[in-house]
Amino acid sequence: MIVKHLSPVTGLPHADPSNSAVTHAASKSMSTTTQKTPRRGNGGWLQVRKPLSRKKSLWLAQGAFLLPLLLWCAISYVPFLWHPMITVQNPGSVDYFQPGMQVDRAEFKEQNQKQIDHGGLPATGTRENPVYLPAPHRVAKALVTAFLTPPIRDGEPWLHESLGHSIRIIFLGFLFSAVLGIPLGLLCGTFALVSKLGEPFVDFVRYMPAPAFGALSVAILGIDDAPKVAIIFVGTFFQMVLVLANTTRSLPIPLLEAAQTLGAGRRQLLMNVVVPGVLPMLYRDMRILLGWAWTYLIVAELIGASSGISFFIYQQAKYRNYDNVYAAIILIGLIGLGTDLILKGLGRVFFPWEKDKG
């Protein structure tokens, strides 16, 4: 039985909360109620905004390379997936066939047929894809012997040259658009007026084609290494301008309203407060804006005169070397890669309260 008694404030009668039924009923209800809570998912691999586990990032960082790799070789080792052509090792009574010599897999067994009607020699050869897909082998190969093999003739660059020269094209040309993008960036982000005086031109600019200006480029720098240089700065210049403006505004206002009333300047609100606070973003920002100038050295190179990487790559593909163009697509792939991770390195260093946002 439920003793129940009148409550000092409603005159009310109330239940005793002592009573072991409505405290057992209590507990009952509040059980329920946990029972009915969903739990969270903990360790899932699809969770909104949060960090996977360090085992977790491994195992989908080398999972990113190695499927690309496995599609690969399945495309080059398995011979009914694709191998579309046949390289001839017999050719038998077929006229213009060579031994070694590639042919589409119908054109190879309507000549055959043809000699079997005729009572000639057929053809025979194996399955094989075309000669501007390499098997992983030879491009593996090709890493090696692309920087021991002397250039085909005489006075052009040996690989180790061409990726050095491509290099100092890509310092250069982002070392004068980071030195000019940069303050033109932060001053556009933080004064209004520099942003409505400067932005709509550089926002006009930057949907024109960076090697639309190669002729000019040539016609007033030269042939030599200028006019690729102008065209990283071009390719970059315009956009970094524009990205770090709109990074330098997400700067949170109460800094600024803070630093203001405690009697910050012009001046010491752009190097104190609006500098140091945005300075991790920019960073992140460049290490961005450096893989878009990778993307404009094969156009830039190949303007004025031909060298660099890009000329490696053209005069390989001339000689239906592509062992080695693959070689070199790989190796600017590995460099930029490798430049990326250490600059992220470098910034876990400079901003340590940022390591976990990459």
Contents of the next structure:
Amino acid sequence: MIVKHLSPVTGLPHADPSNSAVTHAASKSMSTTTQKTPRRGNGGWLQVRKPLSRKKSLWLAQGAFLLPLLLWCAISYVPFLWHPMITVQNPGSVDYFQPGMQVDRAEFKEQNQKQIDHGGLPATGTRENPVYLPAPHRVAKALVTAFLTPPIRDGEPWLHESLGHSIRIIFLGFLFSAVLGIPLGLLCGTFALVSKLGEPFVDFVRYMPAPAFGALSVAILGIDDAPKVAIIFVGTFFQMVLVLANTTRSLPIPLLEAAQTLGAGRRQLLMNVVVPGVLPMLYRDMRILLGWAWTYLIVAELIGASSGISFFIYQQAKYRNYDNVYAAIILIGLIGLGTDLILKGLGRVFFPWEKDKG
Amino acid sequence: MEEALVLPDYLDLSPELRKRFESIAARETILEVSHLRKEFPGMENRPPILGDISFEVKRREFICVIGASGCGKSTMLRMLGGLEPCTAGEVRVSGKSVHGPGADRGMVFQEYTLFPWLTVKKNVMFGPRMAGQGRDSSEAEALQWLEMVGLADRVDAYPNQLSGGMKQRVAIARALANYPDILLMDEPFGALDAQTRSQMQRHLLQIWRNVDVTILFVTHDLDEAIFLADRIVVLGAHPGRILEIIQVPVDRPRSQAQALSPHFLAVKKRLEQLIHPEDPDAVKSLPMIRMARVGTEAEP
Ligand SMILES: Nc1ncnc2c1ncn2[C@@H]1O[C@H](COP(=O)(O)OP(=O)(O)OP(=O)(O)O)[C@@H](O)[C@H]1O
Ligand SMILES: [Mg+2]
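Structure of the form predicted together with its partner chain (previous: the form predicted alone):
Time for the whole complex; same chain goes first.
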């Protein structure tokens, strides 16, 4: 190493060889210390319950999206990675092959072998991925064109109309859930009486899958939006009561005791301690529950008169427009992520004392 | 109860101190604890957590309660605060029997119990607001108390932005804003470092000198108890009972320097004998400590 012959201080070569041993030792000890000193502070990526630096978090968040996208691109654009199908170009002498038809690679090989054995003309084709996995650029294109394409039949909604309809159903269903569920959850978590009276039954209903009420709610509420809203309600309300009750119970008792020694009565304890005390946690719970509402939407929209984004997906899948299907699914994801980020940001405004808790 | 007020005969007292103790004894009784007993459900065939506890606290007195860990100090304090029901016996504050928590008994706990969603100022305003006081007047009140505990510049901070010592000062201000008859404190400085702790002790004494409030202070730190208290209630365990009530023959205002005074050391020695006896049965037959009379300066 050249460095060994340089003075660590001046960086100049040593003329005096008797000095070089010292320099050697010095540079060696220097390099070992720099190696041995562990990186401290915000240096580590894997620290137990420590927040990452802002820059690192941003990198990771991008990576979280880039990695799956890269994988998808690789599978789509690098031919030998997957491409298990063959799209027939020229059917040759195979009876049932047609141009544009997709067949399994093994099947294609077998049929061609048969033709070769019998002196027929082998078919030609290109390797491709199955239709249900369109390439990213096609989905990206569909994401735009789906909004610009008029519906196939007159009177059917445009994509943005379907989407608007879905959002309205979710909003209404979740609103009803919240209006009833938040007070009930708070009461269950505060008063043992309400909890003992309400929670066993709620727990019982909770295990019944919400879609099971589909036919029933159509029979009762008709075929329009009402049964769909009802499904969202059933799907989220019962979970909400139990989740919020547990959250409410996690409020530290000493806070309640302190309030009592300051003269707070029962009503004041509820309104001035329990409610503000659990509000940030409640808000976080509601953000998670809102995600569940989207899950139930898919069922809700297929009962009665089909509508909304789920109907769009269902229909496009039937026409084998899988790029549209992916576009719609990604759209739901984007809407969900967008709402959650907005709600998270609002949470920081609503609950300034919760700053370092995400 | 009478014997509690008898001066321990192992110490000679200066006339000034004697006069002080006599004047305290002549004041009205703020807290009256009689035959207090505590058992927790399901522990019937074991000795009770607290046996038969009786004592009185006079107005503006500073009482420390000391005892080995687990002897029931916190339990007793919670009973006085009304947070824990009594198995038997009675607690009276200013003559009124205690049944449940109330604003006449302020409490400060070891763990931090400030409301994290309220700013420092609003935390202190909590009590007055609960009592139906208007926003403006409770705010003025809160600012005044925060000034007293030296936090006038942090009124708009949230509790999680404060140090441990600051949090406890806010907790004290919050309790005092209700003008309680008695302030019950359960190892409020237990989680603080030594430096902050002694700072807080001096600070508390200063507040106590300026405010008409009686303080019952639980601690397991002997020096803290002697530094703060007029009288020290020494609790023993199994069952929790009063071993002795010691009058602290150290002049006020107190200073750190007194920690080396013979009176201070004598009390400390006695407390050590009571709390950590070599032979638990020998407590009663301990030889009394004799010591020379020490000249004390007159009280200001
Ligand atoms: N809720 C409860 N149920 C049963 N036993 C309890 C309960 N609370 C306290 N105890 C018991 O009562 C005894 C006294 O507890 P306490 O907390 O009052 O002690 P302490 O003197 O404050 O101790 P420390 O100095 O460690 O704070 C302990 O033995 C404890 O196990
Ligand atoms: Mg305790």
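Positions refer to the first chain, counted from 1. By rigid core we mean the largest C-alpha set that fits within 1.5 Å across both forms. Since the model is a prediction, treat every value here as computed from it, not as a measurement.
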Rigid core aligned, does the Cα position of Y96 differ by 2 Å or more between these two forms? yes
